[in-house]
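Form predicted on its own, single chain, as structure tokens, below.
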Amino acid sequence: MSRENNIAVYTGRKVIGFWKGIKNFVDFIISIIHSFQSFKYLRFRSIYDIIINQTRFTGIHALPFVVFIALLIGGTVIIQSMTQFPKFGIEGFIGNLLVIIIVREIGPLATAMIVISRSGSAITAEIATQKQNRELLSLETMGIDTKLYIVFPRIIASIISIFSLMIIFDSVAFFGGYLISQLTVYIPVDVFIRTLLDAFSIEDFIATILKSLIYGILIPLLCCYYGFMPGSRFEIPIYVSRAVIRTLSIIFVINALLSALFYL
């Protein structure tokens, strides 16, 4: 077989595999939607407990990482901008720069990356382990819809956690970064706050809410989808890796599309 034919076969297999993956994921979403018919049979207390525990792990336990990264990024951006902008006579645009870099791009992406690497991988590994230990089968034997019982609470918890973490990330990056920057450059507080307020727009607020909503739905959906897939214990690390890498890739694409939608 010629080299051109090998390339064509390889490309064809990749395209078919990609299409099958999309189809299977859509079927997974449809099955979750259909499972809402049994929602009334679930105990509210059990759902509530899962949401609280998942929110604690995804949101509260991730706070140290979010605060640390936000401080570093905020301080670095402010120091660099106040060091370089005066050379061009545009130091009054620091607020616009901070909003563009932190609120619109880095804040949502950094938050999503932290959630995916911590909670997303944990969700996939947890579900895959429960499946191999036949815990999911035990739930189904008791008449519990496992997809609704497992996926729905994690979506609610992820939406709450990601939105809260985005707000915290932006706030810490701005004001924590400002305090750090005072060690290197001096910026009057009133000037800093005024430039920030002038740079904010209603589009920034709407985009933040929309991104937190989309990320909060997609991240647990994708990670749960891959959690149900392993057929043996040996496949668990493979699907955890796939869940993290592919969820990150999709989030980057969606972030770019939303940015183009709101700001172009």
Contents of the next structure:
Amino acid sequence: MSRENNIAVYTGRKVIGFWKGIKNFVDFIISIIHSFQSFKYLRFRSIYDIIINQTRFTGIHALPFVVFIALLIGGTVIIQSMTQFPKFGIEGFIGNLLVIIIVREIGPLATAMIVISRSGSAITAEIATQKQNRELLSLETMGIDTKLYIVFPRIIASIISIFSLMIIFDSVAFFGGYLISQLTVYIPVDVFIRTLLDAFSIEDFIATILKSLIYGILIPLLCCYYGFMPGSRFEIPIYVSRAVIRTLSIIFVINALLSALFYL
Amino acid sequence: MAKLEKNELRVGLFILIPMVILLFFIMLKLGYSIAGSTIDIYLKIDSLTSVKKGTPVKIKGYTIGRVVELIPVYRPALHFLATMRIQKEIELYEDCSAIIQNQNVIGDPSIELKNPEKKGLLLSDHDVIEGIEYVNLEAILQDVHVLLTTLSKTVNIFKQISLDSRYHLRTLVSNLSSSVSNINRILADSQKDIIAVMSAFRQTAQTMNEISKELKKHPLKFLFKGKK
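In place of the form predicted on its own, the structure of the form predicted together with its partner chain is requested.
Okay, now the whole complex, with that chain kicking things off.
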């Protein structure tokens, strides 16, 4: 077979693989929607514990890391603006910069990245291990809808965690930014808050809530999808890695689309 | 069980604290204050070209509140009421003026309140005041532009006039110089003639003197001398 044919075969295989992947993911979502028919048989108490534990793991345990990253990012943004803005005579726009960079873009993205790298990989590995240990099979044997029982609580927990983490990230980044700004130039607290509030718009609030909702649904969905995929226990690391990388890519694309939708 | 309760408490706090922060920010953004230490004053305005939601309200340059709502009023003629949510402890009087102005080069508008010289009744919640002045930065810039253009034209005209005048002055001076030289020449030429004329005058004067003497001595002889 010639080299051109090899390239054509490779490209065709990739495109078909990509198409099949999308189709399988859509089928997975449809199967979850169908599994909501058995929602009435599911006792809330049985998923309540999963939601609590998953929120604790995804949100509360990620909190120190999120706070640390937010402080650093807020400080970095302020340091850059403090050194660069006076050159252009726009040092009064620090609040706008914080809102534009942190609230609109970095906050949601950084939070999503932390959740994907911590909890997304854990979800995939956990589900894949349960599948290999035939725990999912035993649940199904008992008549429990595994997709509803496993995916639904994780989506709820993820929405709660990402929403809370985003708000905490933004608040801590503002606080960090304010602290750093005090080192170079004195800005009264009320002036700083007023500048921030002036820079905020209702679109920012709506975008934050919408992003947390979309990320909260997409991240566990994708990670659970890859968790159900491995055929053997040797494939678990491959699918964990794939879940993290692809979820990150999709989140970046969604973020760009949402930003274009809200701010263009 | 106790462990789950502890987790529930943590998760509850983890949800509630960000919610409170978000609500706090939204409330501040909407112009509310936690202490309820604000009053709403309506500002009557003709158009919405400058005032918008969030426009700061100031007194002596100090921000005391902002516009939180804009309500259209259709009768008698279309106008608008801007709801200014301002701090309660600021004393404003009924005859105070509200000047809508641009606060910086970018043109962000602000409402500057000024208390009257003669203090009357204090403004209370939901009172209406009228925006008395509107300074449009764009219009100012346009006026400044027109003024500068006119000034530039005037300077050009002055420059032209001075250039023309210089030429005329030069011509005038050269003409004057030639006139002076002409006069000098005329004077030089007429110097001899003047002496002759003067001597002729002198002779005439002597003759006249002789005639007068003769006339005194023999008036009749002198008169009838020629009638012989």
